[in-house]
Amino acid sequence: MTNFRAYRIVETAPGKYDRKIVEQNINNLPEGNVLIKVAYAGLNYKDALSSAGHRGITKEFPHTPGVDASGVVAQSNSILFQEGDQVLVTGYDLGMNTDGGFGEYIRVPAEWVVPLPATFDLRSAMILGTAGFTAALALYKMEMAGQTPQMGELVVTGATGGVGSMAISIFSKAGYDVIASSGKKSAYDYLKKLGAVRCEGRKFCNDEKKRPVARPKWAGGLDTVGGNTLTSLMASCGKNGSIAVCGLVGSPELNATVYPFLLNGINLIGVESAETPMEIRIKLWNKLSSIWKPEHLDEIATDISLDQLDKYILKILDGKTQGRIVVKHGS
């Protein structure tokens, strides 16, 4: 019988949630055949909305968030795993309706399971996290549509974000000229110690004349926005370039035009990384710990503990945090 700490949402009242750290069992963790002693795990955006009761991420309560998390095998019924191993576990359903990574331990399918990169830590893994690992599957798919170095630079909104930061970090390590694009001029000397050529304002990635097609100001770009920025990054973007997809902090809504498509030939790329099928995800993270491994990790992480989530989790909502938050369970 082991007992744990987990960060629990549980429901008081109808739309009312109660958030609190708890004692759990592990007896009481959802099926699967392998047990993970979790040591870090990501703050994200999906995590926030599930600890504020967003029902379209996590559908009962209570529940213990956290999409992310890598930690050491405690137990395992898979001939994959052996107990003592290093892994990592990003998306399927982790931390949205099963016990995820706020949690000491969490028990996932073996399917969901990666082996830690030879070139990481467990605390470096949870610094990329599914915002490294999104940044990394925009980025192949945008060169499976054929964008290169050559065409221009990429342009990445919300750039202060995890997901923002990490794609500056690994486009430029990729080889790619990388505009920063962030209302927060405070952190522009942070973006361009990340790789970012230079830093531009919101302005510059949101057309007011909401112009159908506008002068080439991009080759391509990451949009963690949505609304009118990434209408305006698909009116400016160059010649057979991509756009790739993968946020909407400032809006769902998408009010374009299909010139973009027709007279330049761009690319409009869907990221969603959940799901992503095993063979490419052990592709990207093998890519993500060698020739795209982002550096200056440590400038993009900021380490929490337990106690400290609930604040934090507060602070995404507001979109007052910086890069990536990791929590660290234990001593």
Ligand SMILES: NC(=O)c1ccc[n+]([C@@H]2O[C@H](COP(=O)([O-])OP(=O)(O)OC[C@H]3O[C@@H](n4cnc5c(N)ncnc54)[C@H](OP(=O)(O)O)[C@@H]3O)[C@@H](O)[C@H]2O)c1
Contents of the next structure:
Amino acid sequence: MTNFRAYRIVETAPGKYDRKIVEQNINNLPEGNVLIKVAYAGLNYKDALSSAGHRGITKEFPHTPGVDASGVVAQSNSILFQEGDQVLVTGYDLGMNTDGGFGEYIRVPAEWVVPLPATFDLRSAMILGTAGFTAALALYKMEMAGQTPQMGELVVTGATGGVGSMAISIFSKAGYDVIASSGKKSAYDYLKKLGAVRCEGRKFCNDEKKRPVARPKWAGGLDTVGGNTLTSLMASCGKNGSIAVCGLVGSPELNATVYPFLLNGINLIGVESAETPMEIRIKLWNKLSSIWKPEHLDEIATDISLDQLDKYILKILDGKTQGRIVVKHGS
Ligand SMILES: NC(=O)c1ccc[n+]([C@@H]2O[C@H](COP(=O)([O-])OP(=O)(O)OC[C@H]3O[C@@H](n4cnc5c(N)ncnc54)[C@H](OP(=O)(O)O)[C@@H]3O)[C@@H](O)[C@H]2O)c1
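Alongside the form predicted on its own that was just displayed, please also present the structure of the form predicted in complex with the named molecule.
The complete assembly is shown below, putting the previous chain first.
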């Protein structure tokens, strides 16, 4: 009967949520054939939404968020994993409606579990987490659509965020010149260290004149912001370039015309990381641990304990975090 600590969201009255660290028991974890003692979790924007009671992410409370977890297999009824294996889980239903990485234990189906790639430890895997995996998936899909470094610069919006920071690091490692678009001027040195060739403010990617097609400013890009920023990325994308869209921190709206498609042959690429099939997942983790391995993981990470989560959840909701927030369990 193992007890463990978990950061739990409880609905105290309709629409009112209390967030606290409570003691849980492994017998109350959801069904699944792999029990994992979690060493590290990552904090994502999605976790903050779940913690705030966003029903589009989590339908039932009480709940333990945390879409990313790395740790050691404590029990396994699957031939794929043995006790003591180092593993990671990102996405699927973890932290959404299945208790997630903000608890010291998770229990999940073996089909969600990825063996820890040889060149990562449990912490560095969580510095990447869903953010790094999403940036890699975006690049993979853009390259499938024909993007190459020779076509020119890629732009990344929300550059100091988790996905943005990882994208700059991964894209530059893959040979691309990257423009970082950020609202934090004070973070330009950080962004350049990660590999950005230059930094621009948010306005650079937000055409107030709302031109359907404008002078090309990039050869492709990854957008985490949505709304007019996404429309602007499409409008100023060079011939046959790809704009990958993964986020909506600014707006879920997309008001665009067909002109960028008809006149410049651009591709608009959707990125959905959570349900990525295992075959592609393994392929991307292999790239992330070799030719796309980010070089500045320590600069990207802020390490926190479970007790500090509250503060960082509020910060991420406010767009005030930088890089990846990594939650270390235990002492
Ligand atoms: N589709 C998928 O599979 C997938 C996977 C992971 C994440 N996501 C989504 O991607 C987005 C980013 O996630 P994240 O974890 O990287 O979040 P994050 O760490 O909070 O980063 C978001 C960044 O966006 C910028 N930003 C914040 N509010 C903004 C606003 N109102 N207007 C313009 N820029 C703003 C800020 O960067 P600057 O200050 O540098 O501009 C902020 O650091 C979220 O919408 C998340 O849900 C999707």
